[in-house]
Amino acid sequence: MSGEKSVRAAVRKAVESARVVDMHTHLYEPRFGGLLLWGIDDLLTYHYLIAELFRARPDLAYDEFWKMPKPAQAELIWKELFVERSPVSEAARGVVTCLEALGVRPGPKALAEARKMLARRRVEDHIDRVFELAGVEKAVMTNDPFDDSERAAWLAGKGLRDDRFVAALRIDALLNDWPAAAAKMRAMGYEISGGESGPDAAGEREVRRFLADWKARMKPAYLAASLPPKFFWDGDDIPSGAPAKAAAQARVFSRCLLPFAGDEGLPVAMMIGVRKSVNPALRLAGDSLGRASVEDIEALCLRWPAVRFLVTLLSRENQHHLCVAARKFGNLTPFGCWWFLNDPSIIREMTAERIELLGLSMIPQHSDARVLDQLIYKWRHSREVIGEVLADKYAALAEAKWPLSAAKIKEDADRLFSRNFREIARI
């Protein structure tokens, strides 16, 4: 292959075409009912949306909003940012591209026209028409077995039955709220022993016998936490005067979760930076971010050689020392740009960068849809920007006459889509 036109070519065709395992979202299996989003009032009131409007309108009251039924509050989300204002951010613009995709003429009777067209379908046919536009051929869940409603799905099935979701073990309240959790567990039959510390020795044979029934019931690619952008891991050098929850945090880090995943032979993976609740009035859209301590991960992959760390923070501020953790430990893979940094500017910045510095070892993306019919815009934005970073580089090896061919491009890309998280998660 010759030509940088032919070569950019090759690139589209291959990032286009690639078949997408979606290592991170909040969606579910059919069979969990009511807590798969879809549709197009669920893709209204995105949490994206809901702050996006209370900027638009300072003057509407927050319990004012909170009681409205869910129809009203996507009538209003709409009104305001689709049809008195331009949809010109990046979840608005995602909004627009899942209605053409799906078929919806765009424009002020979309929300209508949307409506009718999804009342007379099935949400089984609707996962395999969103999963086709989307060029998805799995998709991770988030499944917490600390919260009763889901529990209650997983005990009273025999695990997954559509073979497209794959399950992650969600283990942040492990980590975040042990108290809660320990009482959690307690109440489901578990021999929980310690104080608000942590566990003691019997108590952590008792988390890591939770966590091998849970993982023989939900068969996870990977154990994951969404953690603050300061969190404690090492039960063993608990700083001085440290409040029992960073104990208790570090101590089931170090003693139950890692010990585990080394020896189950299962990936974790680390979401952190979020900032919970900065404005409780606006409740899931009200989380910020803060920057996160890389030193901490190198440490961690230091220690923990054997276990495979799968690592997204949320601060642009992070991305570069990241990279170069990365390149330090092969035990640590960067993946997706997560939350706040899903907007295609920095996308391409992150991409850019992951590339230059870890070529083709990362996970550039991830969608962390909350609402099926995200899948659409989350990968098609996605693959636009990635494409064109891609085919940049792919440009420049031919300008510098590297041979090059369609095979071979097609190769790297689903690596990046689809192999790379596959080899780390062995599915």
Contents of the next structure:
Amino acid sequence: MSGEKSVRAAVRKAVESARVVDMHTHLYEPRFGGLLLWGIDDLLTYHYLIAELFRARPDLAYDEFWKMPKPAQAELIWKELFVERSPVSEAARGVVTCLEALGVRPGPKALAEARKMLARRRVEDHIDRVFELAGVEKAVMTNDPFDDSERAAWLAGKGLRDDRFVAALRIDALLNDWPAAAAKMRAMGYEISGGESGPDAAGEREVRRFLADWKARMKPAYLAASLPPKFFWDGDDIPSGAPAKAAAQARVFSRCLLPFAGDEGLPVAMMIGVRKSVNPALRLAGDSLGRASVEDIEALCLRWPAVRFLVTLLSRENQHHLCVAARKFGNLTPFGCWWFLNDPSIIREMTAERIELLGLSMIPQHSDARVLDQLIYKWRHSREVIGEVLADKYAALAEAKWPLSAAKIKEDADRLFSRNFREIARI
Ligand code: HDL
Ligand code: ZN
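Please supply the corresponding structure for the form predicted in complex with ligand HDL (the preceding block corresponds to the form predicted alone).
Below is the whole assembly, all chains and molecules, this chain first.
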């Protein structure tokens, strides 16, 4: 293969056609009933768009919005962000991409047309169609045993049946709200002894039994937690005077989670930098971000070399250091352009520095889709940008006369979009 034009075309084709293993979503198999969100009203009431509605309508009282039924919320968001204003934000443009891909003529009347079209569709058929349009082979879920409705679904024997969906054992409560997690585990029958500052030795064994029981039930690809910008992971190095919450987090991390992950060969996905509820009135839309300490992540990788860490950080300012840290530790793999970073301008910057510093040894994206249909836009928008960054790199190789083939370019793209994650998660 020679010539820049053919190289760029080959890269675009390889990236557009790569089958994706989407390593972090909030989707569910339809067996989990109402936990799976899909269709135009769920698309429009996505918390990203709710935040943008209140930008457009600062006069709107939060309670007035929250007491509206979902269709009315969707109609208001449609009116303010799609009719009164052009849908240029990433989350709004995403809805337009979905509508067009699903065959709904985009425009001010599209809401009614989309409702009519999707009202006739079975969710199982919609899953087939969306996965096909998005080029997604598997979607890793977010499965939280501390969530009462999710726990009930698993305990009712609603295990996974559709192998397009893969479980992930999400344990934020265990790390971020020890007293509440301990109380829930006791109610589930685990003898969690210890106090506000975390479990004692017997309690640690019970926490590991809890993890083992849910691993057996869910068969997760990895253990996952979202963490604040500053977190504590070393029970042997708790700063004097640290609050009980920090001591509990450090003990659970170093005496329960990490030994369990190491013994079981389970990767640990850490999503770091969330500052929860900076505006509580916005509910799920009310979280913000903060800069994390990559030095802590480096120390963690050094101390636990047998644990495979998948890490995504929420602050743009952390991204370059995370790439450098990954150059130091083979058990650290950066993944995705998460949440407020999942925007073309930042995906471009992050993908370029990752390719330049890590080559093909990283996972460029996950969708974080909360609504099934979002797989379409989150992957279409990301493939466009990631493809452009890769095309520049391969064009530069061609310029330097490096021999390239479409097959090799496809193999490289498949590493980025599925193989790297499959090898780390062993799925
Ligand atoms: O903790 C997480 O998994 C985050 O992705 C949150 O769910 C967040 O609300 C979100 O949806 N981000 O995209
Ligand atoms: Zn998420």
